[in-house]
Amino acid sequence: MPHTGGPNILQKRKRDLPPAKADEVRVRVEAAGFSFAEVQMLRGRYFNQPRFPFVPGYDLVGTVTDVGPGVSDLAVGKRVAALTETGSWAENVVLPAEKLVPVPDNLDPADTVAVVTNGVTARQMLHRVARVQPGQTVLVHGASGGVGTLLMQLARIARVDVIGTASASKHDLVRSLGATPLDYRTDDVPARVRELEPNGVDAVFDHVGGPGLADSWRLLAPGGTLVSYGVASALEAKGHRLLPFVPLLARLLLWKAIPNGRQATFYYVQRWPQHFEDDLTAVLALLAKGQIDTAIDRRVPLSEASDALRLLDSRRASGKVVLVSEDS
């Protein structure tokens, strides 16, 4: 990604990759994920992106091809996953061994990468932040997206009811995952939620931010939790990319300080790095047992990354878009 622009600005480049050094591992990438973060990066709007030019790619699954000195718990041929934030849209990468999580050999790489960032995000927001309990009800904004589809499934496993916002064309997907769909384009979402849950919901997962965040807060039941995990509404904003976070974080801090039993917090997937391996391992176990589905929209070869990014940018994708190696 050399500079800001549309999906067509992506460039393919070749580079010489050195052998793995001490405590490093070289990995042949089999699958890498697309996320809304890359759409934001295209516009220079992602809060944690590096300076241009850089290789995008938030997560990957691949096979170890070289192990540097000091690495004793990974061997050549082992399949691994990693959350990279950038750099995974490549044929081969070198990463610190501590970033890699072993993956069961019987899992499909594309299915696996679909739950690396999204699955850990969904699991941690549900169980580490909101601490949902059986019989509760939660509201998921963007229910048809990569995180949203996993939030609905993990909530169902936890015996939690879900109300999910999505465009009308994606309501069948939302219903198939056990949630009640609402159309954020045509429905009065706060009014409809109140019809379904007069006392409010026990948690709201909001990736949009902006003015609608206040509605999310007001829809909480006593003791409920608002989890904000993005500012998708600021995609076309001007000025420094961190500016939209100033009012968002100020609101969350204010609401958190109000002594009414409700909680408000901002979540970022690197919030608990010490729990990443445990949470990913738990999600992969559910995937291996067939208890969750990855809801992959499509698999795209690395050479067609621009087309896949264009699909995500258009909001036409339902679920996860995954890059796969050319020989997959």
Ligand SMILES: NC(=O)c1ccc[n+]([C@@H]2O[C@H](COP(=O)([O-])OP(=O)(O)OC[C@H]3O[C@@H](n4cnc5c(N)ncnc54)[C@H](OP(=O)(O)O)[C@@H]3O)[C@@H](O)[C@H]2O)c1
Contents of the next structure:
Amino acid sequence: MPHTGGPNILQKRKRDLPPAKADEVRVRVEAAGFSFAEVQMLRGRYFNQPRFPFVPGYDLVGTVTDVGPGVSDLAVGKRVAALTETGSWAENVVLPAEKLVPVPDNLDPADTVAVVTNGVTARQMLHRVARVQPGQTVLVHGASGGVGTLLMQLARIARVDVIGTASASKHDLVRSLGATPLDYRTDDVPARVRELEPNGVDAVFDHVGGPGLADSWRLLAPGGTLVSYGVASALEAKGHRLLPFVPLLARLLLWKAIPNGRQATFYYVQRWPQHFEDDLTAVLALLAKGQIDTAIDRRVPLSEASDALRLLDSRRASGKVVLVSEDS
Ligand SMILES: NC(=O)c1ccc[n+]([C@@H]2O[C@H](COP(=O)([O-])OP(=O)(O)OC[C@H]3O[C@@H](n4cnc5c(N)ncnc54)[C@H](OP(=O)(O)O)[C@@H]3O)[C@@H](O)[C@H]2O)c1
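In place of the form predicted on its own, the structure of the form predicted in complex with the named molecule is requested.
The complete assembly is shown below, putting the previous chain first.
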């Protein structure tokens, strides 16, 4: 990604990859994820993006092809996953060994990568932040996206009812994953949620931010938790990319301080590195048992990365878009 612009600005470049040094591992990438973060990066709006030019790519699954001195727990041929934040849209990468998690060989790499960032995000928000209980009801914004589709399924597995907001064209997908869809573009979402749950919901997962965050807070039942995890509404905003976080974090802090039994917090997937492997392994176990569907919309080779990013940028994707190696 050389600079800001549309999805067509992506360039494929070749460069020599250094050998794996001490405590590093070289990986041949088999699958990498496309996510909303790259849609933000295209506009220079992702809060933690590096300077241009850089190689995007939030996560990957691949096979170890070389290990540097000092790496004892990963052998050549082992399949691994990593959350990279940037850098995974590549044929080969060299990463610190500590970033790699062994994953099963018998799972499809594209299915596996679809749950690396999104599965861990969904699981941690549900079980470590909101601590949902059977019989509860939650509201999932962005239900049709990569995170949203997994959030709904993990909630259903925990015997939690889900109301999910999405564009109308994606309501069949939301319904098929066991949730009640609402159209955030045309429905009065707070009124509709109140009709469905007069006492409010036990958790709201909000990646939108902006003025609607106050609605998310007001929809909480006593004891409920607002989990804010993005500012999708600020995609086209002007000014510094961190500015939208100022009112958002101020509101969360204020609401958290009110002694009314409700909680409000911001979640970031790198918050608990010590739990990453356990949580990914737990989600992969559900995938292996066929209990979750990765809802992959499309698998594209590296040479078609611009088309894939366009699909996400134009909001035509349902579920996850995955980059796969040319030979898979
Ligand atoms: N905090 C963290 O650690 C963390 C980790 C992962 C992801 N995230 C955030 O989670 C969100 C989803 O990521 P993803 O990769 O799953 O995205 P994705 O697959 O591209 O899906 C995006 C979803 O957001 C919805 N959406 C986009 N813009 C919206 C807006 N202005 N208002 C309401 N809904 C909107 C889309 O709805 P329709 O297509 O139905 O219109 C779609 O369901 C992003 O905001 C991302 O930054 C945060």
